[in-house]
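One chain comes next, on its own, written out as structure tokens in the form predicted on its own.
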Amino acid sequence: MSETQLEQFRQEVRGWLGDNIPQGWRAAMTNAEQPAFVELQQAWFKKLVEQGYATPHWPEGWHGGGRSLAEQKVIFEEVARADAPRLILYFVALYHAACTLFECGSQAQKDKYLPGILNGEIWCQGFSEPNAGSDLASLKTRAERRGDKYIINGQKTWSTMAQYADRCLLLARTDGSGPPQAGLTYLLLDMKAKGVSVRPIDQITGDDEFAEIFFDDVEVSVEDRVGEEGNGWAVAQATLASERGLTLVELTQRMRGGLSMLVETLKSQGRLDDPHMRQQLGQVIPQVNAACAVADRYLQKRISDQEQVGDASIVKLYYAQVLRELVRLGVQSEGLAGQYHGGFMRGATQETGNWALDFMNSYNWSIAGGSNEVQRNIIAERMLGMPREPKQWQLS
């Protein structure tokens, strides 16, 4: 696509967004109850899917898919520029589930589940556990093979939007005799199945975005296993790579949009001419632009099939660091008033302009997609070839 064609596409996206973004959604979603949030998300998702803007990262042949890197960037940039609601309710479905199925799923699984995603099915991720945290090799949830079914028993936690999910990407242990990573199996679980119960988690921000999931003799057909039994660790890397890398192309563009919000806050507080604040703003802006460039580079490598182990970890790690700096400056710019509770906004990104809550929320990305410590280990050991972390290391 030429520069002229790309600019025409940008104007097309901009015009469509201008006509279709839910008016006044930020005010409507501040202190909103969950049913109102779900209704807005469903309506916005339907519009984006119909226009083909919800799935630009999907392969060619699927509705909305096959967009070039340049076109995907245009969509993400314009969505951020227009301050559109983020599709939080469908985040796992559009990225984690879809990318896992495209990379590791059978043709039958793609035919069965991907149309459902386009029709609005909600997915959640069942990886983290109370006693395993981000260390997936330590998870305890069991999947016992009985004939053509697996019987699931155990508990997951920190599962985004699990209380609304139709299906779950489940990582469970089928063998505990060998190395921890070798005994994991990846399953697609029906959240409406008998024996599944969900309990939302009340967070410090006032949100209940996350939930616990409990499995009590839940049956999953062998046909819904992704990859071979015991190969779940490798399949899970495809899921996590999408979270660490692909989704962050969108989030870094939205973070760039948050810069203008930060500048407006500085103006409203009369601090834009404060030399100290200007110095900090001057440090944050290139960091945000660098995060966008790192995410773009990752997407380019992924599209050209040149992705390397550790690439997605770099994107995730740097985004988490820069986001923290951005929202910290937001809190500082408002002084004491910035510490007051100003209401929680649903459906926004990590930078809502309610800087105190944004600052607390920024800690999510120290853990999401694998903790920052795990990402540093991946980069050091698997990318740079440095010695592995001693397993018995501890403070004396």
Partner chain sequence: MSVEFQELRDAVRQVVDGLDKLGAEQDYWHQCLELGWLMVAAPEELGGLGMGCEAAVAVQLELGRGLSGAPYLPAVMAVSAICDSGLDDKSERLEKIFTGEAITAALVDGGLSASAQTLSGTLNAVLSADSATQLLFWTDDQSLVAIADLSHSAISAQGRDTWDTTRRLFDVELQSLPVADVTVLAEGRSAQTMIKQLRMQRDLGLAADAVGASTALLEMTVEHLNTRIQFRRPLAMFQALKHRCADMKTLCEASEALLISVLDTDSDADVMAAKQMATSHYATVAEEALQLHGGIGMAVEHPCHLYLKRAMLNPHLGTSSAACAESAVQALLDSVA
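Beyond the form predicted on its own, can we have the form predicted in complex with its partner chain?
No partners, no molecules, just the chain.
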């Protein structure tokens, strides 16, 4: 697609978003209960699906699919620019589940599950466990083969929106004898099946965006295994790679909106002329610009097939750091007023303008999806070529 066509597409997306974004969603989501949030997500999802903007990354032939990476980037940028709600409830379905199926799923699995995703089925991810976070491969949830079924027992945690999910992408252990990565198997699990229970986790923000999932002799058909038994680690890599960079293009662009909110806060606190605050604001602005530039550059590399190992880690690490700086300055600029409990907003994720909330939420990005420390290991070991940690240490 030429530059001109891409620009034309941008105008088309911009125009459509202008006409279709749920009006006043920020106000409606302030102090809203979760059902109202789910309702908004469903309605917004439906609109995006109909327009084809929810599935630009799906292959050609699917409604909305077959868009180039450059076009997908345009959609994400415009969604951020228009300050549309983030599709938090459907992200795992649209990206993680769909991309895993496209890349590793059988034809029967694609036929069975993909139409459901377009119809609004919600998926969650069952990867992390209480004792398997950064060291994901050490996970212990068992999948025991019995005839043409697997019997699942164990526990998952930090699963986003699992309390609303219809299905789960499950990474479970089928073999405990070899190296940790080798004994994992990837399954598609029905969250309504017998033996599944979900417990939302009360978070420090007052929200319960994450949940624990417990499996008690849950049956999964062998037909719902993605890839071979024991090959789950490779399939999980496909899941995690599915939206490489696009989310961060959106999130870094959204920080520009965050800067405008910061100006509003400083204004309302009468601190816009405070030299100390101005000086700090002057430090954060280039960082926000740089975060956008880093994410943009990464995606350009992907578009031209020049991505290198570790590039994605730099984008995520830097975003997490800049976001923290931005929201910390927000907290600071509010002074004592920011310590009184303000309005709680759902679906905006990072920049709600309630800075204390945003500050706490910013830890999502420095912990989830590979913590800052894990990203630093990847950058040091795989980009800079520094040796790995020695592994002799044993529990005594």
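If you superpose the two forms and keep the largest set of C-alpha atoms that fall within 1.5 Å, you have the rigid core. Residue numbers count along the first chain shown, from 1. Quick caveat: nothing in here was measured; it's all calculated off a predicted structure.
Student: Superpose the two forms on their rigid core, then report whether the C-alpha of residue 127 is displaced by 2 angstroms or more between the two forms.
Tutor: Not so; residue 127 is displaced by less than 2 Å.
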